[in-house]
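Quick heads-up: it's one chain on its own, the form predicted on its own, in structure tokens.
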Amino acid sequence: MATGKVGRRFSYAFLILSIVPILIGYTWLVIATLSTRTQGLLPINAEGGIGGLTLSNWKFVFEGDIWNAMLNSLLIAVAMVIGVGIASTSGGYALSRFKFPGRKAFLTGTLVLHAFKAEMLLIAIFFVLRWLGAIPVIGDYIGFNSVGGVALVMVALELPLGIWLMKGFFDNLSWDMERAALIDGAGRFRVWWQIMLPQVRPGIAALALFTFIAGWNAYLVPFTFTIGAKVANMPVFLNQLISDTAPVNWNLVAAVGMFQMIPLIIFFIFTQELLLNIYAGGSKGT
């Protein structure tokens, strides 16, 4: 008992040690926000002394630039979550269910697909983004330099992932409820839509929040395939207040990049309950 008590009380004094560097980091990151400049975790005036607090560093609140740069991560946020959830799901569910010829091929395919990065593609992915901005009508919003062209790309990115995420779970289920609705009459697709997917909420949960977060934090994409402010997202929106030839004032950079947290904060609020209960995925009706 006691060599158990020395355990558990090791176990949490790592932890706690552990957390040590992220919790100072977020602190000096709130204080940052709130001074005109630091000296560690001390905010300082311009005499030197402890204090300079001030609320200048968020006055880009009340600009347009950063209110659209919100606007068009959230599009390729909101995108990527819709976009990789219908393919993922779907197509999750038929390599788990279905047997079909290349079926195997496909599944090292998408495995493959993933361990190409975007640093990878950026010259095919320019021609095809071209080609496709010469479609008419259309081609404005899905070609180069648009938001829509931006996450198109990022949920391709994002699918083969997403694929063998659900795969997953819904290998994890059991075929007694799916062959008893078949036997009542169900198409696949009821099945699909009533049956299975409420039964891998919690997989679905984790996959919106990590291609949210993709979406959201998407540095390299946007600002290989996008020029100017109207279609620039947060990460490029932040990029442009760091510069290599004059002052950086790294509160205003800290208090934006808080700024940037903040949806991400609330999405995982809606969804930790789902995330929480990720391994119950498939355990009703089994």
The other form holds:
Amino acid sequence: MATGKVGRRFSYAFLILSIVPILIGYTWLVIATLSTRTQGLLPINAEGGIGGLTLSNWKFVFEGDIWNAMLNSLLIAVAMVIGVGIASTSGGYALSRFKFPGRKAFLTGTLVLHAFKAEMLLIAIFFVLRWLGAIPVIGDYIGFNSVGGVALVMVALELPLGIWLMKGFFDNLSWDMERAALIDGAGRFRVWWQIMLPQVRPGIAALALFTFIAGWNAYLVPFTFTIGAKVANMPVFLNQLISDTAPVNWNLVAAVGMFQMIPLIIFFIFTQELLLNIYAGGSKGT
Amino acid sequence: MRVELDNLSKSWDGVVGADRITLDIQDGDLVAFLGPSGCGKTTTLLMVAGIYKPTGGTIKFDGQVVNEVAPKDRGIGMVFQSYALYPHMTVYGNISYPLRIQKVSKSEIRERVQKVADMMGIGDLLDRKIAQLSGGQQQRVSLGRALVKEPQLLLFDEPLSNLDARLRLTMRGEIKRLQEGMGITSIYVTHDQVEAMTMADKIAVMSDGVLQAYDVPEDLYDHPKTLFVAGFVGNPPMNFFDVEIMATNGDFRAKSGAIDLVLPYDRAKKAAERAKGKVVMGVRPEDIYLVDDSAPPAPGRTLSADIEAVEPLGREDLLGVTIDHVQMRVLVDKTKGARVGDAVDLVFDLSKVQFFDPETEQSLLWA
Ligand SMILES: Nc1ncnc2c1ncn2[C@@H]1O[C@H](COP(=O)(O)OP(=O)(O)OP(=O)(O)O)[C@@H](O)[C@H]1O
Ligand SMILES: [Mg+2]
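Alternate state requested, the form predicted in complex with the partner chain (shown: the form predicted on its own):
Starting with the chain above, the whole complex follows.
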């Protein structure tokens, strides 16, 4: 259906208006990271006049701590994408296609578990991580106060959503294609890997993106289960920055926050096309 | 390959998909499964394919029970109504897929795919994506994919029902020619009886999961063993009405209200001997004529009727008429110019009349 010219103008105006507050917020963020002080959207120098632009807020990029935090964030996010990706695509397929005892209970169970907020589970998870930490050799990497432990917990918390999401995508695929592949000579694993997975690529992309962002921005779990700068990820590092320095240098905080966003922005720029295609791709399949 | 189904059944806790299907398919034959929607055609086919596990009975390929054999080891090819192509692969990728799984050498794959594609008339489309093909081309790819591994048995599940009428006609001929030329035993599911009649060596008529009849097309049409088969095979469907067969001075007559027709001696005698009271009489719409110069009234075979509806079918008109509250369909030449409301005389050609027991619905002539 063709939209009229007036209608199109109206929708543009509406869209622009609705992103103005967000744009103002980001503009402030960028200006703040480059000034000593700000008043409204304007940078202010020591004399109270307009000016005083500086790069001194960005000095932290030459320190090791922030890079360590960034690496930890990346490790958590990537581990989550891989862990959630594998478990959700295989589990979602099984739940969508196979009949087995306990299937229904499992489905409702995961849904109920998803309703529990992570906060309620913190203490129980603490004990689990302590036990895991006691396992010889690998314990140091997946127990309490380790990046692996944090990633493990985050994967577990993200799985219900992931499995349900992927199950939904698999549910929408025709059985015929699968039957054709079985008759063509493929085994179950090959059907999943070569025939079914390529059909749900948009779903995998969406899940990977959500999971990556959740892992990158994770705060509560890393904050609770890590001690000290060595295993801190970016959000925890930012929090330490706020609480360690008094008075708080908000312009420094803004710069670190901005720094945390940069990888996400780059990620978005490169995947924008793919993300916009998720919807179109999903409906093209049949 | 010879295929034998013996009491083959499938049910899902209470829902019956197929109920004790027993039939025998000769090597090289094309057998059509014909029946209304939901009668169990696909269910039976998928059991033969090995996708569904039978809940009872056996499937034999060349005398070997194959119930426990995996689909990939049954040596079958299948064509689906939805085509079921792999949309992320090219035409070449789709047709070559069965061979790639079998780890056939690259050069041989190329050769065999090209050969099959040329045979299907899609030899120049091999690099296309599936989404860039028309429905007819997609069905050819799907047929090519089924043929490329040189199967012993081809299964078709309503392969043409998504195509337009004209294309269906061409593809019908092409499939039949291919199947006959290659001599591959085939099962062809359809609910289009013209398709079944023209393509099949034998037709299995099903309803509600039960095999109603299994016969060569002509016999299904001329010697239907049950009321269901008589009503299902043939378009427009056969007319049925309850009558009593009376023997009066050497003649057999069918009587009911205003209906009073002299019956052909042999058929009527046979039916009368087996009938317990009333019978269901069947006459096809094309065996009833409007009385005029080319069809003069015949004594004892003419009844008067009122035309209630006229349905133009192109070359012919399908009339809905009533004879003393009994409704019938009559197929007449367009040139007769029949109009709604006309009172007409109809002459019956009863040489192919059918009789059925109203209780058992079995034919009194052939069952
Ligand atoms: N997986 C299933 N679970 C439960 N019932 C099923 C299943 N598959 C088929 N049925 C039932 O079995 C019966 C036969 O279905 P089937 O698909 O074989 O019909 P069909 O003859 O192929 O019909 P159509 O012409 O519509 O394709 C139907 O009543 C259907 O609801
Ligand atoms: Mg079907």
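If you superpose the two forms and keep the largest set of C-alpha atoms that fall within 1.5 Å, you have the rigid core. Residue numbers count along the first chain shown, from 1. What you see is a predicted model; the values in this text were computed from it and never measured.
Here residue 24 does not count as shifted, since its C-alpha moves by less than 2 Å between the two forms after the core is aligned.
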